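Next up is one chain by itself, shown in structure tokens, the form predicted alone.
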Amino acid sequence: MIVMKFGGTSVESAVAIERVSSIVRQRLAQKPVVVVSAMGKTTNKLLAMAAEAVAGRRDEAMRLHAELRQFHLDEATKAIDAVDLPKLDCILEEHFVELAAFLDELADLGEFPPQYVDLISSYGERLSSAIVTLAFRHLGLDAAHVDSRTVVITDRRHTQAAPLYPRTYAKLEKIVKPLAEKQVVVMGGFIASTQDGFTTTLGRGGSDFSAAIIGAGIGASEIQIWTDVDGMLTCDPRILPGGHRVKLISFGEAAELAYFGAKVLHPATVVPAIEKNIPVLILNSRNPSSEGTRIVGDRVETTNIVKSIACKKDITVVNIRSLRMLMAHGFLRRIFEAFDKYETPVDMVSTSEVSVSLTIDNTDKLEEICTELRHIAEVKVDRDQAAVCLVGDNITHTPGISARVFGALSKVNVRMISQGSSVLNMSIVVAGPDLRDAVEALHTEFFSTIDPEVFG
């Protein structure tokens, strides 16, 4: 039994869904459970119409509502059998009538509470999974639809809910696993519910997470993440084209890359997979012959020091300095209490006795944080910075890597450097405009030759 997750671009149209059905058909012997994202940019459109309703522009919200309904009708009509058109009409009517009612409620509220964010956002995956199920049947697959909200159970932290694993796994074992023995099960990613039935979501990009949770719950032999790229690359193609495909990588390395900007994988995806030791494959629905990237639990031996270079743009560096704290205890505690108070995650940290530099990518509460920190220290903020992260199991075992990094970056000003506690990564911060030059220099330094067993 396997889990196959298909992203929004993989199910964005009737043509794309037909392509997906062909991929699934080739793996019927492995008893696939299919997890789908919303079609195309549906989630963005849902949030846009909600924003219009909250702002009191109900006519514009309903225009977007009608436009989105028509989009789903047009693509679904091309993808399903004529005999199923009445079912399609019922599905669209049910969902879009509900959605219109929620938009009216938002217009009356004049605000967009987190529970409503989850409700509105959920319609993309609810619609896509129902439509894909009908399309699969039309294309000759014996498909069954399962609403993920009935089996993926979470806490009440709306917009980024945490799964209640024992309850979720028990439901997946009882409901999904026996059904998948007989039919192709289709489920929506990203969506879930609380124990008392309130809709929640796992955060943007959470369809990958859903696939891993479902895979762990049914004891899948592997979890396949189908996207629109050939797998993980040695560098971000949006920053520097021409990187090599990474054939094999460890869970730890993949998690570091995902956290530091590799967009092909949701960072939380690997957690249930690691616990159950289930391999994760990154594959391309538009190039299914590609072997993609295989993520495994064991350390992957290679002659290359670095597996890949990840990037994060638009980060902010906060420099905190206080001579008053020389030889005083509690400096770090007071700094991090400020970030904790305003629920702002810190990515990288570099410290000395009286100064701390750290990076964040969420600046919503930065002004409040800085006001609090200025009670104990001088604070300087540098915006438009970029983090470059070298990831690889061999980094910790290789002497002289820092010398090679700084040698390669002799023409780039490095603002900050940090080695992760996992010792799988070495990260630096450069000015935003220097990002491409930094990545190109490091890629030339560490990938002038590649291990053919690990890189393609």
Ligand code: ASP
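Positions refer to the first chain, counted from 1. For the two forms, the rigid core is made up of the largest set of C-alpha atoms that agree within 1.5 Å on superposition. Only a predicted model underlies this, so the values are computations on that prediction, with no experimental measurement involved. What changes on going to the form predicted in complex with aspartic acid:
A53 shows a C-alpha shift of 2 Å or greater between the two forms [criterion: core-superposed Cα displacement of 2 Å]. Relative to the superposed core, R63 undergoes a C-alpha shift of no less than 2 Å between the two forms.
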The other form holds:
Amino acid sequence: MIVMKFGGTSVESAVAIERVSSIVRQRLAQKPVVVVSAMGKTTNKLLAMAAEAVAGRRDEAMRLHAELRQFHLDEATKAIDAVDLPKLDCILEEHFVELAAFLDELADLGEFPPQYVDLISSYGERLSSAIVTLAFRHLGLDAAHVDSRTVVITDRRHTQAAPLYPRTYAKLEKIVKPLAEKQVVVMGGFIASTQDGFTTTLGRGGSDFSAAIIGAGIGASEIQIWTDVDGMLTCDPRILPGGHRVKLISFGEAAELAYFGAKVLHPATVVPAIEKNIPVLILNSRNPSSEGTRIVGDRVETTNIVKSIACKKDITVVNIRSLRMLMAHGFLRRIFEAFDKYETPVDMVSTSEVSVSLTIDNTDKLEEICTELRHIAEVKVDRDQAAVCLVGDNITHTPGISARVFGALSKVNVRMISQGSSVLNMSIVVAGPDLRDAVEALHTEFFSTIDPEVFG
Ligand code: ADP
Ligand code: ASP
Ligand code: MG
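Would you mind giving the form predicted in complex with aspartic acid, to go alongside the form predicted alone above?
Below: every chain and molecule of the assembly, starting with the one above.
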């Protein structure tokens, strides 16, 4: 058995879904369980209409609602058999009527609590999985739909829920595994539910994580993540096009890249895969003959010390300088308590005798955090910064790597450095406008010659 996950662009239209069906058809012998994301940019559109409703602009919310319904109707009509049109009508009616009722509730509430974020955003995968099932049947695949919310069970941390593994695995083993012996199971990624049946989601980009959870639960021999690029590349193509394909990478390296911004993989994906030692492949649904990237449990030896460069834009650096001359005992604890209190994760930290700089992604509670910190320190906030992260096995144990990094960056002002806490990475922070130059310089330095065994 294998899990094949198709992301938003891979199911964005009738044509794309047809491509997916032929990729699946060629792998029927491996008994695929198919996990799909919402079609195209549906999740963003759902959140946008909810934001309009919350702001009291019901008309605009309903205009976006009608537009999204029409989009699903148009693409699905082209993808399914004419005899299934009444079924499609029922599916759309049921989902979009419910959705409209929730938008109304949000307009009355005037706020957007996390339970509602999950409810609203769940419609994307609920619709796509139902539509892909009908399309598969039309295209000759014996497909069965399973609502992921009945088998992927999580805690109650809405918008960032974590799976309750034993329960989830038991359900997957009991329900999905036997079904997949006979039929192509189609499930929505991203969505799940609590034990008492409330809809939750695994966080943005979470369909990759769903695929890994499902793969681990059914004992899959492989988890395939089908997307819109040829695999993991040596740099983020949105920042710098022209990177090389990484053919082989370890779980640890892939997790680090994902965590530091390589959107191609959700950072939690590797957790269930590592636990059950299931290889993860990243493949291109528009170029299925490309071998993609294979993520494996073993170390990947190569002469290229850096495997890939990840980046995160729009991060914020918080500079905190103690009001006392020398760093007093308890200073770091008080700093981290402030971030902890407001549930704001800190990514990078660097310290000196009297000051600490750290980076955060989420600035929702920054005002509150700064107010607390100002009791003990001077605080300065720099927005529009970017982190660049070099990832490679044993990077910190390689002599001369810092000299190469700083040599390459001789024209860029490096704001922060973090090295040594993980053997796998070295990270720097630069001003947002310097990001592309920094990535280009580092890419030239580390990938001018490549090991053909590991890079494509
Ligand atoms: P999907 O909808 O299939 O889940 P995503 O948009 O989430 O696709 O992820 C794929 C995108 O990740 C690519 O189109 C690419 O722009 C981006 N990306 C960022 N860093 C990398 C990287 N190192 N290698 C490949 N893609 C990357
Ligand atoms: N549709 C969800 C999102 O856009 C999950 C995913 O695509 O992985 O975040
Ligand atoms: Mg994704």
